[in-house]
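Here we start with a single chain on its own, the form predicted alone, put down as structure tokens.
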Amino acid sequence: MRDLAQDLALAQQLADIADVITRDRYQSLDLVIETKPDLTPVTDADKSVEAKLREVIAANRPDDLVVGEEFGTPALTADNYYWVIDPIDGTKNFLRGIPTWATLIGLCNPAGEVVVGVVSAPALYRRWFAHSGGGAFVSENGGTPKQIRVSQVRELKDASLSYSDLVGWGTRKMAMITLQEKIWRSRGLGDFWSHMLVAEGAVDIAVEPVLALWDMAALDIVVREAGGSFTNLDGKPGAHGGNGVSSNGLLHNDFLTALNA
């Protein structure tokens, strides 16, 4: 059995860590740009930051797996917990200066469950935690953690929806299209801020429509601790299906039955 407290907190460790490089880095003359294979930017800072968690973890979980966007995935095992990275995550944003980023930091058990997760962003001076049973939270400036609860908003009509872009949805983008017009409020707000505002109840819908695992990981565990869902746009629960959507649970199977119509 692992404790997962101590597992959290060597994730907070890691975000620590993470968080010196990203702050360093971050509106820097010199910052070094890449163009990946997918055609997705990376920066000295993205690479930087992977590879010392994994050196981190390396030492102090020598028998766990991580899978990391810079640095490839290994062959998953029936046995293995494993960590999850993500460096920075909004890194177009990172590069241009804005400052909605974060570097996400879960762990999985070995049926691929996340049961830890840390969010954070530094250059917002916030971040976001939780573990299985244990309740999500939110730090602001490195003050006292305050545990935080999804919205109880019940119908669509009176729901705040947030989201990355158009681009991406596919057949589903005109569903996409009239549910905004259909909604109280919609905002492009995107990538990790999103989902963190639903895990505070700020928001009570966010949806991308393309993710990798790397992306949702930390942010599944914070929402469902926040007492909310965390599914793909199939309603299939959990960080593995290749989109995401979030949402206080009150909303979820209406809003994917009216986006999936």
The other form holds:
Amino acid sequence: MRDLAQDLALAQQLADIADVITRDRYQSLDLVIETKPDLTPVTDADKSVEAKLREVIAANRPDDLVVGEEFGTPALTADNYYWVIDPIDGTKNFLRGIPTWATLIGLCNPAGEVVVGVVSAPALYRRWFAHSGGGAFVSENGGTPKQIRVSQVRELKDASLSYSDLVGWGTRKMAMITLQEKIWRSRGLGDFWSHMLVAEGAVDIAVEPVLALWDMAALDIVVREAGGSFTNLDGKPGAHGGNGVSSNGLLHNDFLTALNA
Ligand code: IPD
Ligand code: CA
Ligand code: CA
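The form predicted alone done, now the form predicted together with ligand IPD:
Starting with the chain above, the whole complex follows.
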């Protein structure tokens, strides 16, 4: 049996290590920016964080596997837990000096369920974390963690929605635009932040149309442990569905029905 509190403690250490690297490279004049084959940017900070975290995980959990955005996905097995790392979520923000970026660290059991998550956003002075059954917490500026809960908003007309942008919606694009006229408020706050605001109860729904496992793993457990729901746009629970919706749970089905109408 795994001790998930111990795994969360390791994930916090990994986040501390990541924060040192990212803080040092954020807004530095010699930041190295390259373009990946998928035409998205990557910086030296993204690569350094993932390389270092892989090293520390290998030393502390030699049997675990690691899935990371920059250095790939191994063959997963029915026996091994695996860590899921997005070294910097919001790289385009990071390289332009916008403080909304975070290191995302998740741990999945062999069945693929996320059981530990840490989302560390040092330029926002905030870190969110959770493990299965332990509740979700936020710590501000390294201070005492505070337990967080999703909102109680029940109707779409009263709901606040955050998304990234209008790219990638395909056949759902018109529904996405129409929905924004039917709800109380929408903002494109973007990336991990939309989902962490759902966990805090500050926003009621967060949605993104194209995501990878590393974009979602850590978010999924924090939202669920805060009492919310995390599925893909077809309503499939978890972080493996290629896109993601977080909500307070109460609005989840109505939102998906409207988006898929
Ligand atoms: C991006 C963010 C963003 C999502 C993009 C991702 P990155 O990740 O997660 O929210 O809309 O699809 O690529 O590249 O900044 O780690
Ligand atoms: Ca990402
Ligand atoms: Ca990334």
